[in-house]
Structures are given as C-alpha cells and as structure tokens.
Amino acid sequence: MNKADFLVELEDILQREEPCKEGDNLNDYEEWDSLSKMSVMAYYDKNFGVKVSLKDLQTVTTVEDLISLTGGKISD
C-alpha cells in the first residue's frame, strides 16, 4: 500500500470529510477518539498483520506516526 492509499483509508476509517496529511496532529482531528482508535487497530491487524495496543497510539501524535506503526509496509 502507498502513502497516498492509506491516506484515503484514514479518511474513511475517522470518517472525516477533510483530507488526512502526513503532518497534521492527530489530536486536532475532532474524529481522533477512542472509537477511531480502535478501529485503527483492527484495520492495522487486518490490512498489515500488526497488532496494535491502546498503549501504542497514546504515543501517537501525527498521521505519520500512524504511518510508522505499520513497520515499513507504507510504502511512499
């Protein structure tokens, strides 16, 4: 998956109706809460096989770190 795939699946995930960027703070993001939270975490285990605690996006700040989490299977 691309960069700009998973940007889309984001979107769809927080159902936002403004574009997700790589540099945007999760925090400011009215949809970022623990719902969303847990449906990044199933769409991680299902989409890339990695498991991802609670306690792993309370470190989270930014779409890109949200990025990294999938451990390099994001490509550019």
The other form holds:
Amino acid sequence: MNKADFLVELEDILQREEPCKEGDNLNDYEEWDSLSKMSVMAYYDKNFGVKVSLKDLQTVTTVEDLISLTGGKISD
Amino acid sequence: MTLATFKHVKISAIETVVPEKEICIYDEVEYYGGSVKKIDRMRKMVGFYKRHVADNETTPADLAYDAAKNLISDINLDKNSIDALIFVVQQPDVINPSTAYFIHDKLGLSDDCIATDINQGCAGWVFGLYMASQMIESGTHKKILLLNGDTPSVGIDPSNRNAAPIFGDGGTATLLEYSENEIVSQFAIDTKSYGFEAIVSPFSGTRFRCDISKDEDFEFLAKTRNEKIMNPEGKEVPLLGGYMNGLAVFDFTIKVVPETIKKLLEYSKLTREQIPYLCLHQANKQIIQAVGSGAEFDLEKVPYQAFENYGNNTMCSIPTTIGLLPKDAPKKNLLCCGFGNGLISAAAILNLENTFISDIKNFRKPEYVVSREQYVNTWRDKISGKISLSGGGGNRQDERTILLGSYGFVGPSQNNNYTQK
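Please show me the structure of the same protein in the form predicted in complex with the partner chain, now that we have looked at it in the form predicted alone.
Now the complete complex, all chains and molecules, led by this one.
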C-alpha cells in the first residue's frame, strides 16, 4: 500500500468527512477518539499483520507517526 | 490455556429473555449535540443501534428466573429431575447466601438439586457450560439448569456516552443433560489474571469496607461520592463507579481472543469450513469484527446483530446471538467465545443440532419484584417478626412451617408481596 492509498483508507477508518494529510496533527481531528484508535489497532492487525498497542498509539501525534508504526509497510 | 473435551453432555434447551423497554440511539440525539451524522458514525463504527434495558427494581436473578420458567414450560421439563442449579452472576441480589438459593426456592426445585452462584462476567455463559459439563461428565449430575443474568445498563448515567449506548440487560437459561450417545463438546479457556484491574468494580466488596452507619465512613462517602476523575481520554468519570480501561481491554481482545479460538480449532482438529458460525460475545461490532478477522474467519460467519438490537448484555450475549440465528441454520460445531473481566477468554465448540432454541422473549416481571421502599418495609416486618419469612416454593410449605415455625416464623410465606400497608 502506498501513502496516498493509506490516507484514503485512514479517512474511512476514522469515519472522517475531510481528507487526511501526512502532516496533519491527529489531535486536531475531532474524530481522533478511542473508537478511532481501536479501529486503527484492528486495521493494522488485519492489513499489515502489525499488532499496535495502546502505548504505541499514545505516543503518536501526526499522521506521519501513524504511518511509521507500520514499520515500512506503507511505501511512498 | 485449559483445554477439555466432553463426550456425554447434551445441551437440550436455551432460553433468553430481555426487558421489554427498548432504547434506540437515534432517540438520543441530544447527547450528540443534535447531530444525526455523529450517530451514523457511531452506528457504522461500533454498531450502536438499539438496546433493551431493565428498570431499577429488576435484578439479574429476576431475568434469569423468568428465562428458567420459560424453559421449564416450553420443553415441559419435570422440575424434580433437575439435580443442579448454577447461577452465573456478577451482581447478585444479596452478597450472601448465593442468589441461586433464592431462585431454587422460587422455582420450587427439589432438595436433591444443589445450588450455587458462580461469579463471572462476559465469559460467563461459556464458563458456566464448562463447569456444568464437568459435573455431568463426572457422572455425579444428570440434569443441570445453568442460569445467567446481568443488568449492566442499570445505574449508568445516560449522558455517559462511553457506556450508556453499549449495554443492554438479559437473562438466559440453559439445560444440560447426560447423554448415553456420544455428543462432543470442546473448550479452551485462557486465564489472563494480570488484567484483573482492567475491568473492575474497585469499591464494591470488602477491599473497600465502608459502613455508612459509622460517622467516619459516612463523612468519607459524603466527600467522595461525587468525585470525578479526568481519565487519559480527557473525560470525567466518577471515582466510585465501575472502572474499565477500554483501550487496554481492546488490546487484550484483539491479541488474546483470536489465539484462544485458533488454539481450540487446532485442538479439535476441525477446519474453519466445518464451523457454521463463530458466535462471539457481543462487546460491540468493532470488537466482534476485529476478533473475527484476527481468528481468520469469513465475517459472514460472525454475527453482530445481537449487539445492534439488544446491546452488549454481557454473559447473555452468546445465547442471544444463538437465539437470533436462522431456525434452519446448521448448528453442529458452533464455535462460541466469551471474553471479558478476569481477564478471561473462553471458547467452546458446541453441538446444538438437537437443541431447543427459543426466540428472544420479553421479560415478564415476577410478582415478587417490589419497589425499594416496599422491600425495606417488608424487611422491617420480617426482622420484627410481624410477617413470616419468604420461602417455601414448590410443595414444601409443610416442611417449612415445621422448620421455621419453632422460631416464630409461622404461617405461609408472604413471598415479599407486601400489601398490608
């Protein structure tokens, strides 16, 4: 998966109506709540085989940080 | 992980009741700033829709008792043939004795039928099946009535949007019998006690001794009863309420629960194709689908309609799910998995091919359920000896009078029906 595809997916994961950008601060999103974090955990597990933990998500601030959590599974 | 196989246990009947009162999340738009879009988002992500909730007077035991009565009449069961009553409950009517004795009496079960409570949460149905199956397989018991009841919705502040839209209430009755013919059921139970604080009621037992008749304790409660704590999500929660770390529990659920399911499949030597449905505890749609995918099941086989229509009714959610399966759906090798407070993940492969499975029925409030004021008044009169103690269900009035008569508790039982004032 490349970054552009992931950003579209992320919009759906968060059930957000505006596009997500790599530099966005997640804390500025109204939708960045516990539900969204759970959705990210489930999505990463299913699609990347990456088990993201609660601690990992607490350290994340930007969309870019979220991308790096996949450990290189999202290409440019 | 505990693994077990039973070969002589038949699940003969499953009954589920839910309170009649239904709340739909679209009727609660005021809690979402008037935004139907926000509700749509919640419905899509978590499956919030409808839930059935009990009133303040109804207890888990009342729901379980009603389900038991339905079961007895629906399959025309001889009550005297039941030799064990197990009530799985986390909110008993009283701390002692086991609430199972109360239900035993109300149902008029025999003196040859043992009774006890088991304290379990969302994994409680599978856990109860496991305990009952052990008792049958050992040859000691032939017919066990397993009851489950819970009222997690009662007492939740409706403005608490983290909890209120999730929980529904329910009661179930399951009959397990000894079978000469081989019927295989298999269990896998993973006990992760390191997570016991992840879902807990810290202020509900003797760890927090608080006696409001003592001035010191009364003052302490007066000071702390309204205390709110800001959680890491930035939401205020009451200190003295139940505690759940949602994200930590989700973490456990997507890491541990699929592994329990996979382990059970491996142990049973069955393939996913041989499993018609994966009936999961109805925590919420998001969790159900995450566990289903994690266990590598086609999501078509993983129902979540029970959550959408009845809410998360904790230990009753798997029987509710089973009750909603199509009547003609294959029910051999049904894989069920309950998970939750403990923390525990408990899975079972069950054969329900010849099981009577009732529709989900509305709870009929038993006549003995009274208001708190009436309950307290009744106890005033029982303590003072003005009225007799309850009890003496079935045909045991005579024996009851002999036993309790010598202590002044004479006359027929009032059965908590306080109508004197």
